[in-house]
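We begin with a single chain expressed as structure tokens, specifically the form predicted on its own.
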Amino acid sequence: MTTYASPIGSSLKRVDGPGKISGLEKYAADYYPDNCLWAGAKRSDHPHALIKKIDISPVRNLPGIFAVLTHEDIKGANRVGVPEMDQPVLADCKVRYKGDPVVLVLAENKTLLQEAIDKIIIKYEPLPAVFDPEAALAENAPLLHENRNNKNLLLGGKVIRGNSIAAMSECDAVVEADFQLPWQEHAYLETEAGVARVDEEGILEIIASTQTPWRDRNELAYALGWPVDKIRVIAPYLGGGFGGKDGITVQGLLGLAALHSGGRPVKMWNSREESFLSSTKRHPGQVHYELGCKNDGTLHALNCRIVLDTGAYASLGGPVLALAMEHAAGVYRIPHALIEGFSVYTNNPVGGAFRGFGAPQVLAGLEQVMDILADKIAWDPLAFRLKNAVMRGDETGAGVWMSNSTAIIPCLEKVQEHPLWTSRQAWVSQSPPFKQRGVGLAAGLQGTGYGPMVADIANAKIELLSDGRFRIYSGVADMGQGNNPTNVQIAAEVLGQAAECFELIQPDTLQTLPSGSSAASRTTYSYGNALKAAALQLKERILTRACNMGMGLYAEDFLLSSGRLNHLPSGREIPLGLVAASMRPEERVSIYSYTAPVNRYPDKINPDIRAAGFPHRVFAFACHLARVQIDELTGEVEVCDYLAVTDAGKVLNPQLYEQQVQGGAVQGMGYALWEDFKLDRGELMTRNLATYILPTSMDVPDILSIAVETVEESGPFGMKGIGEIVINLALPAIANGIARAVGQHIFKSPLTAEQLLLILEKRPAE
């Protein structure tokens, strides 16, 4: 008998590794169908303008140009987006940002395609534009969407606990600060790409790099006027997503192109420049914090005002705001709080989902004012956090009940006892010449799942194949985080099989079942719960069938092992293929639908904010520490050491867990220090990776990861989501370290060398 080792808790080899490393695995960008056409868009070069005339006559009859399409060729509503469908596939009456697609061209090759796009003439009537979200809230601001009752306000609301105004006057110490948070580009390796065709039966088939194949299908049906049951969306492995493919990117244009290609397949693949121009970004934000405490270190009152720039279209700007408000009080008990939030339309690029989903913006502000307030009352910043941190059963300052596993205090204690913290004063005192050193930390949380916005449902499907192996039909896209290998790990644990006994079907609206988006730290949590239950069902059927076959009297006498059943009393081994052959095909397929729990705690917020996803029930927690060194001559910031302590429940795969920590922390460092996405009146000043500086392995230190393993009773084998908590704290931890090095906080990020040099130059000579 093969010795069985539980895969849960072990660094099982990634089943997707060999295909990706060898180049055999095909991403959406890798598909080149025979006889395919290329599709590309002529985009707006105005931030806000009426479309007066579209002249396609210069290209309509050019050799190699197959079709030239405008909004008039769209039979459906010509609108995509969730929850608000306000973004046109092709702009009709007007454009709302530099990047709106206006004309779609189909050509025989990419060279002809670009020549045609350049020759199309569009006449505009420019309109007044607005680029600042505060200005967009003014009564007389230019309107982007004239039919909206709330003008340029996409979503606004308040969270009120106690009386923060009166309570602030009762505080012994109060601090205030205004923070400016930047755009952040997803900068995934694989830019937006896909292929599409209409087959002989009228099925519109799209293979796309998408986090949301099922939602895409519904949006495409509405936008293009094509029956939903005649649309198939396939999502291969993604070359990165981070939220940027949480919804339609090129799928609308691809679908439209395929409907006018005469049955020929169509390919579309954005260049890096077009990706920068057209893709969604992390919402830039303006966040005001006022925080007060008593002399004994007890937090007493919080006022917070959040303004997020959602750009020209809603995308997920409403839910991002709701999560920002939910996380605005962090991990702390604060009895009196007023949190106001506004998500605002402007003529800037579209803000959308991005890892952290609003939490990085607010925690960047909160965790810096926590440090400033601790200094004001002469408290150690870590001890100050420990005194106010929530435990299970508490409410945060935003009124969110911590009903499930809550281990922020153990996270803080791990940092408190770590040598990077205990030796910080000695390390700072050993600063080399012309260098300044500081050590900063930050604590935070991240909700898992959708919250009460929509039902968080995953439908798992697993099949026993006739040869005794198993097939998992994955309903959630894998954008690199490793949920597919983890799915194998979960099924392998339940069914007692080796990883080699499984094969995977990628999300496909024809073959797999709807299971929501690959987003919100819910991918393994929700689908893993469904898959675990489906595998248990299948296991029971297999064991029962073995008894039916006369192999034994009791199901509990059998043990499943790789490719076989072992009858323990007799020592006999039965090939699983033999059992499979005795089962009908429908018996060999197990399906289970799982719905994630929702926080049903009484509302303290207005219904619109709750409907956008406030509050969550399950949270991950973390505390990060950064040791930074600033060059007095150049302003360069070097992150010398970095520690991430995380409570994401039970660790199912230590290697995948650490990869998430490493990747998230590095992406957070880029957000903190280098990724400076610039705009000038809606015009991109940062057009590609030549000027948008991403951190490389040469720019970051070894990142130490410590897991605080709680057991989350609602998660599969005790886990909860880790995908987002890992990015939330790099900015405030580094900012606090810089402030301790140079003696001054910087409230505008990224924290560039230019800003540091200005501060250093203004300091009095020592």
Second form
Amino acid sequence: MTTYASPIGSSLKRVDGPGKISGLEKYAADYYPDNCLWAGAKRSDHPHALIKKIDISPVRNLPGIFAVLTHEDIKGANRVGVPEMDQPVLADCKVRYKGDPVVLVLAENKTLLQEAIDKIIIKYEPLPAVFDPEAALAENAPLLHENRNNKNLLLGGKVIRGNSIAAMSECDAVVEADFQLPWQEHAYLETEAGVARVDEEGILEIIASTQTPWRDRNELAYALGWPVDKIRVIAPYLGGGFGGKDGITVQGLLGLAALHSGGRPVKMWNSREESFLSSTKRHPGQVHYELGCKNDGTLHALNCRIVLDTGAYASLGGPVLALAMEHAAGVYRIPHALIEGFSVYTNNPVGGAFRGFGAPQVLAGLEQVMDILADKIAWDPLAFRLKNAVMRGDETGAGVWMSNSTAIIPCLEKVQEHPLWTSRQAWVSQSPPFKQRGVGLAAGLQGTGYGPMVADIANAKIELLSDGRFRIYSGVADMGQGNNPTNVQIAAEVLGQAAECFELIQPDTLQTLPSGSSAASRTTYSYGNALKAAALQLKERILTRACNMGMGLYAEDFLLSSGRLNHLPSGREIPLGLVAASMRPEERVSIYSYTAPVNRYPDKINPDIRAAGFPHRVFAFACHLARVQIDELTGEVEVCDYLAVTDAGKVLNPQLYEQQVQGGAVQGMGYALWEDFKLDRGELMTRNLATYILPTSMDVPDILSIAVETVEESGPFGMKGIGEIVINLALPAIANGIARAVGQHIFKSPLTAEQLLLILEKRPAE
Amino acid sequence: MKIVFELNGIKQEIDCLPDSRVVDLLREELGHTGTKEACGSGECGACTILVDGVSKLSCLMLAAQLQGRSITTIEGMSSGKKLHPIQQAFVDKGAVQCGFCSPGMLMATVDFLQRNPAPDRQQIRTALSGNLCRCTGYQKIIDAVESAAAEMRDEL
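With the form predicted on its own in hand, show me what the form predicted in complex with its partner chain looks like.
Now the complete complex, all chains and molecules, led by this one.
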């Protein structure tokens, strides 16, 4: 009998590691089917215009051009999107941003494809365009979508608690500030890619880099007018996602192409520039905060107004707003609050899902205002946060009930006792010549799952194979976060098997079961819960069958171990394959459907906002600390030390947990300091990785991660989602550190060297 | 034009357009999709290969430049079934998330450790600064390179 160490809580090596580091793992971009055509789109070069004429005659008969398609070739509704289906696969009457696809070309190779795209002539009648969300809300603003009651307002709503207007006048100290948050580009390394074909039986098969294979299938059926049961979507490992592949990217065009390729396979793979142009971004935001407290340090009133620019199409601009509003009061008890939110259409690129999903924008504002207010009443910024932080059972200022595990106070306390915090004054005073130092912190939270109105369901499937090994049918795409290896870890724990005893089937609408999107910090939480139960059910069946076969009297006398069943009283070992052979195929397959719990209380939010996902039930919490040093001569900001303390429940795998913490913090540093996505009247100015600056290995420090391991009863083995909480606090922590160094807050991010230099130059000579 | 070069120790003779990019040649003609492309303009390092042992960006190289050269791609990094110590360290230290940058990172690391077998963390950071990763925050990649360097020194 082998000794058995529980895999839960251990740094089990990722099962996807060997395939990825040997170059053998195939991503969507790596498929080159025989005889395949390349597809690509001619995109709009106007931000808002009527399409007057599409002239494809210059290219139709070019050698190597297989087909040239327009909206007239689409049999279905030609609209994709969730929850609002407003985005055309190919623009029909008009274009709404510079990047809208208008014509789709199928060619024998990439070179011919690009030549043809360049030669197509589209005649437009330009329309007045609007690029600022506040301007888009004005009465006479140009309309993006006709026949909408709310005109350019995609979604708006209010959270009202108490009477914040009257309460503000009761405060001893009040701070007000306006924040401008930028677009953020996901910049996953694998740009949008896929291959598609229609087989002999009329099945449209798409292999795509997608976080949402199941939702894609439904959207494609509606948009292209192809039966949903004749569409198969497969999601191999993604080369990054972060929310940017939460929905249709190339799938609509690919599907359309495959329906017109005469049975030949079709490939699409966006260039980096096309990815920047056509993919969704983190919503830019204008966030106004007014926060007041009493002299005893008690927060008393909050007014917050959030305006998000969702660009030309809805994408997930509604739900992102709902989550921004939900997280706008952060981790604090505030009795009086007014939180107003607006998600607005403009002729800019499309805002959509991005790790954090609205929370980074509001926490950037709130956590800076918290620091300013603490200073105003001469409180230590950490003590001020501790004084107001929620405990389990409390409501946040946004009226969100903390019904489940809530460990923000232990997170704050870990920072409070940490040397990076306790020795901060000494560190600041040792600043080298021409450098300014400061230490900042920020606290926050992140909801797990879909909120109250969209069922967060995962259907796990696991099979005992005839040879005694196991197969997990993953329902949720793995974009790099490691839910697939974690699935193995969970099943290994329940079934007592080594990781080698499992094989994985990637999400595939033909083979695996619908389990929702790879999003919302839910992948391991929801699918893991389902898988744990499915594996447990399978284990019971195996033990029962062993008893049926006369291998023992009682199920509890057996121990499952790698490839074997050990009968403890007799010491006999039975190969699992032997038990499997005595089970019918359907008995060897175990399925379990899990539905995540929702927050049914309080029901006092505007129904539209509630439908968009407000509020959540399970939250992760964190407090981050940044030590920053500013170069007085260049304005450059260096993050010298960084501490991330997280409550994401029990840690299932310390290595994967740290991967999320480190990667999220660094993506947050990019958002804070360098990632400056620039547009000029809808025209993209940062089109590549030379002008849109991502953090490199030289720009960031090692991240110190501390896990505050609460037990979240609803999560598998006590865990809750960690994917998003990790990105939310880098911007405010760094901003607060910079403000302590230079004595002034910067309300427009990213916090560029240019902005710093302007502030430093205005400083009086010492 | 016809070019002759060595790919992972095996002689290749192929007919191709002289101006086709090496990354396309590898991926589309030779089926070596381990070499990734993520920017196509020399900014991200995902397409890094070794040309006569020196790391080069295959998206910026033209096929004709391969004539008479010896190329190593990720597919040729390990010998047989045993992983190269750098690959093993990437798996062990958790340096892989989505994995799309990994082949380029590994190729750049092979070249770097040949030149500097005992680097400190800052030197590793500098050496890999031309290889972008969007998932890891680089820390575990640095850990892996540090660990692989130690392992490889021990083997000598």
